[in-house]
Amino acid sequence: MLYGKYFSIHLKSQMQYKTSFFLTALGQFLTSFSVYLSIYFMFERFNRVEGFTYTEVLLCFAVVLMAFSLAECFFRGFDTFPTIISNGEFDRMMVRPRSVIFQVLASKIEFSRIGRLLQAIIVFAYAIPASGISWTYDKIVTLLLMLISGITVFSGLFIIYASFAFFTIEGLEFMNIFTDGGREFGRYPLSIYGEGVLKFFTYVIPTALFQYYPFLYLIGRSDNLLYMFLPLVGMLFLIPCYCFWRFGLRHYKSTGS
């Protein structure tokens, strides 16, 4: 498999440098653990946030930081994507005889994120057990369901971002308030934030759907069993973001670089 090539060549590239490469993903560790730690407290001062226990607010933490760290991981050509436009490498992409989203997708793996997927790790290795909750088979299936979603939503607003560069060449930093902005949001459930915000990440950028609804139903606090595949509805925002990056292909003219 040509992915399976790739990804040993990234490998192998970035373990030339182990000191380099360990100390990036432990940089990555300490970066979420230090979200861990605004939660902690937190829950030091009280004991619930808007009804929310510590152990249901790290399981809700714990799946939005592993769904980004492996869409970053595996989707980071993306995110990269306007370098690729601006150095003259995509124009070269365009005469391979393979599709132009792979190879922008395998242009860029970062090993290094394993740092914030080893805490999103640990944190569910602690909450499963000490959520309370009951882990029937529906359960464990909208957990499943639930990462899946948020990989694919992730993933989509990367290749959102990426298209945008068809048209303005350099990267829209307004972005990283729906990829950064929605792992810092995700660490508490959206309700918290308000309904206006609960209403944008679910209508707009999808990401209720995986995060803040599924949850309910995972916690006992909803019996809908709708709620347990509203992350199957999730993943269908990857249809708008690559019609987008479609659009943005056709409208593509050389850097000339």
Given for the second form:
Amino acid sequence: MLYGKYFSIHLKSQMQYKTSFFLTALGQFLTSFSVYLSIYFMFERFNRVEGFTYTEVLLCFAVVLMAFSLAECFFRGFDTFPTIISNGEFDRMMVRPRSVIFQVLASKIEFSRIGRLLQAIIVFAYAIPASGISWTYDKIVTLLLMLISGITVFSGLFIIYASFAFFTIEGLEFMNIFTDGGREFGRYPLSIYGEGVLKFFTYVIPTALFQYYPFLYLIGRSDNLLYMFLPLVGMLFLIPCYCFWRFGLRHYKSTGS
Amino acid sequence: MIELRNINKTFKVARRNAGFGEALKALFRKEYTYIHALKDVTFTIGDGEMVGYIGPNGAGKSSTIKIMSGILNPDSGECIINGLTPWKNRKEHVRNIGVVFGQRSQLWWDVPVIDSFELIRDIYKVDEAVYRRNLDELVEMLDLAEIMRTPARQLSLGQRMRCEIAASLLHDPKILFLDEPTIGLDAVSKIAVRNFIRRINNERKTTVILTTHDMQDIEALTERILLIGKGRILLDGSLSELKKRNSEYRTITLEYSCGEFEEIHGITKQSQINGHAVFSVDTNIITVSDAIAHLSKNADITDISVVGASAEEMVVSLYEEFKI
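Form predicted alone done; form predicted in complex with its partner chain now:
All chains and molecules follow, beginning with the one already shown.
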């Protein structure tokens, strides 16, 4: 498969700079470790946050962290898309007989995100048995759905971010509120930030659909089966993202910049 | 077969004056100016032709290339290349074309050139046998054998350009767009690239469209010239025709030991320093032999050369003629 070929080129390229790879991976690990510490100290003071226990919050944190790091590892091309536009590399993609969205996707694979991923795996390894959840099939499916949906929603956000670059390549940092912000907010179940924030992350940017509602089902706070399948609804977020991408591409083809 | 008919393209460009206040104002209300990049551009290029597409910076060359390669769609007009409209049938169309952007690389920077070639083979789904044959041929013609295992970032500019050209021909394109392929190359590399382009056009009958500012490229390669200025095609003709237009002028270069020169009607002095003088002679007014006779009257000439207009001068006079 062609993606596999791109994959091996990226692997070879990044292995040319091994030190840089290890340092970045270490840095990624340490930053997310500091986030973990902040959760740890919070629970040193308070036993529960909004009724959620330490291990429950850790589970929630691990889901978001893993989804984000996987999305960032594979969808990094969209994150660096403004550069692709401004250095003209995008024109090169346009003269190749493959879909451009695929080429952008394959243009970058960031293996150093493995640092963050490792952190997520460690937290999972601790929180899954420690959370006291009895892992029946439906719970396992819920957890997997949360992860897959999380990757999808974050990828969608990256695609939106990239699509803006078709119109302007200045001041795109505001989009980080939604991508990095989604990750930062996501370390606690979204309800602790209050009604307004929860609504925003349900209806506008559907991070709550993979993070909060199915999580309630997972820890047994709710037995509403609908909550288990809300991550699937969250995945539909990709559709408007894709439409926006098409719209941006059409704009690009008529302005050339 | 490339056919462009009445292609028009206008760009809307946000305009803003310098200064913080102006930048703030631009946030809320933008003023736009419209730039007519292409006006009724019409031309036809047959299979196997080699065409030089010239014009000053900002004349519309790259817009035309972008339209022909499916990156940009025009506001109006028709463009049919081998039966396809580039911006509507992008994927099918680009299979038949190769594009070399002189200033941007298509090779993956950190891996050996051969790895890039293999990925390009997979992107274009080139048949293995065809790929082998093309690769062997290109490696031989462009003398790439020794650099195939070198990462692209370690290549010299000339080596890289040879690889770029090879990379754009691996899938047997019928048409090759070369956007300033010799920019920044040393003399040896330039000649190697030119020889190769001529050969590929002769042997494979690949249609070549070449944009360049290097008039030696034009002189060495193309029979036909398209001149664009301010978005219009100003001239479409053969290089020899163009030369005829400018054939009334000769440049006489003199080395002399002592003496004076006098300008008369038909002879214009262009420079004179340290025993070296250059004159331009209008042969409609005075013949070359009369001019030489006149110039040698009062001076002791040690060396003399007479040349017709170079492509460089022809283009300058064309730019002047069309005021672009």
